[in-house]
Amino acid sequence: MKTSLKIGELVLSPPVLSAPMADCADWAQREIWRRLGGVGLIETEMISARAFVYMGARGEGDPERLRGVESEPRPLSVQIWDNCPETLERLARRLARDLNVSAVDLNFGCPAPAIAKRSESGSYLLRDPQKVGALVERVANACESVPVTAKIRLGLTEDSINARDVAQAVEGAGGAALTVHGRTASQMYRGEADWGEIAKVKSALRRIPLIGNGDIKTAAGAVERLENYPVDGVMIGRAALERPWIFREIAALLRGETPPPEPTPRERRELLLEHFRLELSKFGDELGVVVARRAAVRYSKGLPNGRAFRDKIGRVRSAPEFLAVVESDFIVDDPTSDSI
């Protein structure tokens, strides 16, 4: 059973990472994962290197997604994106030298049009493995001893799968680990992740670990991927938003233990309220409520009255309103819902 993963000199135990999901893996969400336990490495939301440079030139400080990273517990990986080597280098140097992050992750997988098309970054760069390699090398040199990793997709389309070529470029340029999401860019999030294609990437690597990502929905599913595919670790995305305790379940299974029981509805409500308090402490009441509404939608999945709750919570505008709706509509004592 794989129980640890080494990225450069960074040892992760268990070999499980959180995904750098934009507008989801914010500071409060990361803190919830950290408190529940079981994550080998937590990643931030992806940060635009271009925005970092632009804001710095205007004297505005760091982008919002970067604020607070300096004092956040380690290990912590920060994902960055752009297609300009100089821009990426400037942000990477700040992350490694000034903020002392545990790892810097380069995004070569995002298929969102704003990034892949309009900015010619993210998954757009998969069409040019040499360009990917050049960017990895530039960032790795800037980061010195801090490991640089990369996250990719299988390719742009099913007819142009080139993950093995990109993997070799990443490794040859000094990358310390590679995460592969088992879809192409054109698939977006449709269809199913192809773990068979992820497995093929392993033969292209000689020294760095391969991390698999895509459609892991349960703790048992994560362990099954680790046991049956030649991956050194797994990355969990959307499932960890609706079930943030999935990481501790995976960790228990990897130790050969029985996972802790699912949180009861009452425990889930308390977790939501703690998440809400964290968002308010970070963003203040107005923006904190907006961000917390998204989290509340995720926490309500599977509840008997989840749809009605989501309809109400989506319309609240103040902290008192938020608390009142959670109190009145987030079912706690439904006799048919002892667990979720």
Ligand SMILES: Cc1cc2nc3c(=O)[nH]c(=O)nc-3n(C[C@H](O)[C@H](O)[C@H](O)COP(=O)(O)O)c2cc1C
The other form holds:
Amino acid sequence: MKTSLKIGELVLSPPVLSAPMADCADWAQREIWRRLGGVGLIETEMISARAFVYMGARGEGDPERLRGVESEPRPLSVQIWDNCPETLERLARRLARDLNVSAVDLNFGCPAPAIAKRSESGSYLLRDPQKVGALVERVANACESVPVTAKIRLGLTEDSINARDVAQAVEGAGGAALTVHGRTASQMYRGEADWGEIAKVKSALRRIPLIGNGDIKTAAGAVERLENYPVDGVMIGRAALERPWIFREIAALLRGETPPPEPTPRERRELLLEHFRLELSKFGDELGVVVARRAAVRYSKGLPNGRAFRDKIGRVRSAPEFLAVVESDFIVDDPTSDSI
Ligand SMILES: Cc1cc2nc3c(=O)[nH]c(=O)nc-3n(C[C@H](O)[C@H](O)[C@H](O)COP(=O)(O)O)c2cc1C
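May I ask for the structure of the form predicted in complex with this ligand now, the form predicted alone having been displayed?
So here's everything in the complex, that chain up top.
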């Protein structure tokens, strides 16, 4: 059984990563994952290198998504995006030299129009493996001993799957690991991640680890991918937003142990309140409530009163209102009972 993974000198044990997720994998969410345990490497949301450079030029400091990174526990990987070598290099250098992050991840997978179309970045770059290689090389040189990784999709469309070419470009340019999300850019999030296509990338790599990503929903599913596909690690996104305890379940299974029991509704509520307090401490009351509302929606998935709760929590405007709705509606039945 695969129990660890090396990215440069960085050892990930277990070989499981949290996915970069814009507007979701924020500082508070990362702290919740860390507290629950079981993640080999936690990754930030994608950070715009252009925003970093412009904000710096205007004397505004770091972009919001970078706040907290400085003092956050390591290991921590920070994902960045752009298509300009110099712009990427400037942010990468700050991350590697000043902030001492554990890894810098380059985004070559995002299909969102604002990134891929208007900024010709993210998955747009998959059409040009050479350009991907040039960007990886520039950033890897700037980061020196800090490993630089890349996250890609299978290709732009089903007719132009070229993940193997991109993988070779990443490795040849000094990349330290490659994550492949098993969809094409044109698929967005439709259909299913194709793990057969992810597996094909392995033989294109000689030296660096392959991390598979897409549609892992359960701890058993993660172990199954690690066992049955030639990947060195797995990355989990959406399932870790709804069930942030999935990582400790995977870690237990990989140790050959029975996973800890699913948190009770009351434990889930405690976790949500902890998440809420963390968001408020970072963003202040007003923005904190907005961000925490999104987390509340995720924590309530699968609960008997989930739909009604989501309806109400989506409309709260202040911290006291938030707390009142969590108190009254997160759990509907006997509040002394632990069963769902
Ligand atoms: C809300 C959301 C935000 C995302 N933001 C990013 C991002 O910032 N960078 C990135 O490389 N991928 C991003 N992704 C893609 C995920 O990292 C991951 O590749 C995808 O969700 C598939 O994995 P999953 O099925 O485990 O969720 C995002 C996905 C979601 C759902």
